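The form predicted alone is given below as one chain in structure tokens.
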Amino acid sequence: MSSGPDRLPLTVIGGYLGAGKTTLLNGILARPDGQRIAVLVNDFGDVDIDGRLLASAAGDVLTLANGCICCSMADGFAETLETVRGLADRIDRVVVEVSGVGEPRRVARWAHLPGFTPDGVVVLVDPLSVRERATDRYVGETVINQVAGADLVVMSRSDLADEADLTGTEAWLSTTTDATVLRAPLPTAVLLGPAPRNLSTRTDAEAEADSIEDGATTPASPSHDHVSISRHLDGPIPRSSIDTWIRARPGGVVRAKGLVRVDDRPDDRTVLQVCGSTTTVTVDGPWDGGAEAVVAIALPGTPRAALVKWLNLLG
């Protein structure tokens, strides 16, 4: 189930110059995890679109064979968002790349415009250089503000940095931001909020898994070594159960998303969103008649039983 043609989840990706944003975006476009994604970038030239993937090009929009599109922000951010909103029937979510010297948290405010819904701020850092740049008299404040405003921090180039650089950067980040910190590479479903898609059709295998996994919870699509769980809900859930669910969140959870009805607003669609250390509960319009479901993704090694217990708190 998608978020509906009039409400596109919008994820903001930032990080200082050279942090690895373009590499990350290329990976998302090449492996969109079954989603049709619109990526908004400042310059097409920075994005390496494989010729086998490119389907067509028209003006400031590249259409890819996997259903994704890439939009240039050459005409301005507001104008590009308006273009994307007009393509809402062709895409499932939006990813915005922020300039290397921009503030991702400020850009994320645009996700509150009609037609969009916030999906978190992901900030990349280079473990080989971020601490030095953070002390630079000219750019240090920008680097620190980017990190402090993140919901999820991703350390790029973890294959090039040694363990001392990685652990040292993680220690520094723990004093700079409350966001969850992960090492690249990561599955697209962790970088972008998991959407409870196609959960209204249940297979015999899922039904069998239900009987094993506490009656209501099924394994979601695997995300490499990350632990993924989904749960179908039946009818409006108590508002109090959401409050309990937020407080009881297991430490390993890095992403979660639910589309639910709540007992005090049964005719509206309530979106439950976890990105890194941030949890939000918002109403984004009337209930659309789709499946009521929640999906969670946790770090490798997180006990599946803990996720089952957590999702079962809803309802």
The other form holds:
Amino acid sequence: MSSGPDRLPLTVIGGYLGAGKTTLLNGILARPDGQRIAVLVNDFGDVDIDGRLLASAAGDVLTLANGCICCSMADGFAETLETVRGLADRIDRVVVEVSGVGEPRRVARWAHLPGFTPDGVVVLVDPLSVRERATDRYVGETVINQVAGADLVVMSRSDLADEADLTGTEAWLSTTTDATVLRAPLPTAVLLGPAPRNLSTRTDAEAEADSIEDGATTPASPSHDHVSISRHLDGPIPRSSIDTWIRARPGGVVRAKGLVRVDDRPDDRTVLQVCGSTTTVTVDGPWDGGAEAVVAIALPGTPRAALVKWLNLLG
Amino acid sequence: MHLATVNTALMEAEGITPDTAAEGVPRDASGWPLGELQEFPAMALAGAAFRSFFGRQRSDETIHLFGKSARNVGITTLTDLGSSNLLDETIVRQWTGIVDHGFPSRVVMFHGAMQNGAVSDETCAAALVELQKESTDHLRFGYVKLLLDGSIQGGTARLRWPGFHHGGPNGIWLIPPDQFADRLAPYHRAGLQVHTHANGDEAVDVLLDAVGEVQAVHPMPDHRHTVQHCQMTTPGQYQRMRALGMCANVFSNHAWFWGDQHISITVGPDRAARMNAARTALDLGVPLSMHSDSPVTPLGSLHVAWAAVNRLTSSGVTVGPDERITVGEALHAVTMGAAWQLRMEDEVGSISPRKFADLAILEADPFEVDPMELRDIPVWGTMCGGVLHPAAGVDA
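Return one more block: the form predicted together with its partner chain, after the form predicted alone shown previously.
After this comes the whole thing, all chains and molecules, with the earlier chain placed first.
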């Protein structure tokens, strides 16, 4: 992103004990998809950082050779966010791990602090156990609240579960949450959204398709089939076109992000954001003269033409 | 801490404006924040002021003021129930440097095991057993605090059916119920006493199950594991606590500070009348103490005792008269009852040869005054280990 009132996108990742958070966080740190990601964990025991990846360690901050960092929140959440804000020139986004009995939607409230902007609540579920957990006397309500508060639900261990478990869990989830439900593994850009620099470096005037860089370290992953489309905008867009755009969103869109100017607030930067089922429109400060652009990422099989048409609704 | 109020200057300095998208920031009709910040994520918007407030809570000056506050209200033994991480050598040295002869009160330090981070409970227990050797007459180590749920008034306690009277969702778990016994076990095995925060009756169920489980595997006579707050505990649970050898430290002040709200909002009249059931605990033979949870309610054992004796709410209702206890029972709970739960029953808690000369010096006999006046008895000050400590403003 360009200079100006940059805020670090903050994504919250939750899910009950054993849902696969550690696997997911390790995957993000190992394959950050070209983004410099700060992963905030309850303690370093929650991740398993390959020693060859580690560039340096200082107190509660581990720095990886690929530009990512991992921070322990042992000293408190507010203190850790302050530390991360001080590292803003070294990172592109923040991922926060929520404890197994925490409610990710509540933790996401912290993303409104200065220097940050909310970028989705992702909740992991184990397709083999989540339905049983949801009826547990002590934690059933917690599990349901986690799932109900998600923008994006990711079923871990999809490769270990049989299709009946997966479809059964998907059917249960559809009655429990409005969130978009996906099966792991997923590329980082789908989980967390496009790299911020994709928005600032585009110069193409029309919507254009390209592929997601995912590090290509997991050939079995379906990531190559995900569809990414971006569009450069020029000048303020009508407020009404945003409403139209939100309503016309094609099925299959998982993530989208736009930095735009709007006709009724032409001097401010307006942020459009799609994470799973949720679309938000916020103002994050005065317009800084940077690029105006929007990027969308969709599931495999989503027609490119539909995405191009959708992005062209803005303006 | 659930709420902060800030002024316009601070909001301008920290950029709290109509564009502030945070939840928990009430606004006026034009969309401007009013200055009320609800819960930590919103309070943190106050930036440096927020951090400085919590930083000052840990200063040397604050510890000295804590001792003076105790002296002013007639307390001779204080507990820090888990606010400190005693694996941090700096924090231990800060307390050992301050709390010694001359400090107006003894202090019992509970390690806040919720702050262990990546340190395992086994490692932590071993460290606390070592630290226990540094205990002095004035400063005690070797106690552990765990937390299971939140608060009743905050809607975060874990309640059994039918849950909150206001219909809100059940509360939060601070330790997953199926992991609690595993967290308790290493301290139990090491012979360390564990006090566990459990406000709601469902949280107490988890705690009692866990104590039963660790006792079955590693029987430990006289462990005195204690339920902290213990507000919603049922008579049946008190019977189990007796059978398991556990203690109850109830939060009697709730009757006065939130009794009306408990009747009308949080748990309804039937359960409000049975909250902080001191009478039931004593009748069923559970060792009883009572606390102020300062700074949640003001420090002061006379008020705590008064609340248990009268169970009066702020609006003048007697909430649960059947759970009232006598003045003698209440004074025993805040002296010998507390001493037992801190394993200091042979050192403090009563005036006796071969115990420390620790006295609360009152201007009237609590057995002579009207029980409704118990909290109003003036405090001259204290004697701690034979050293007089007149309260602020007392002409000694």
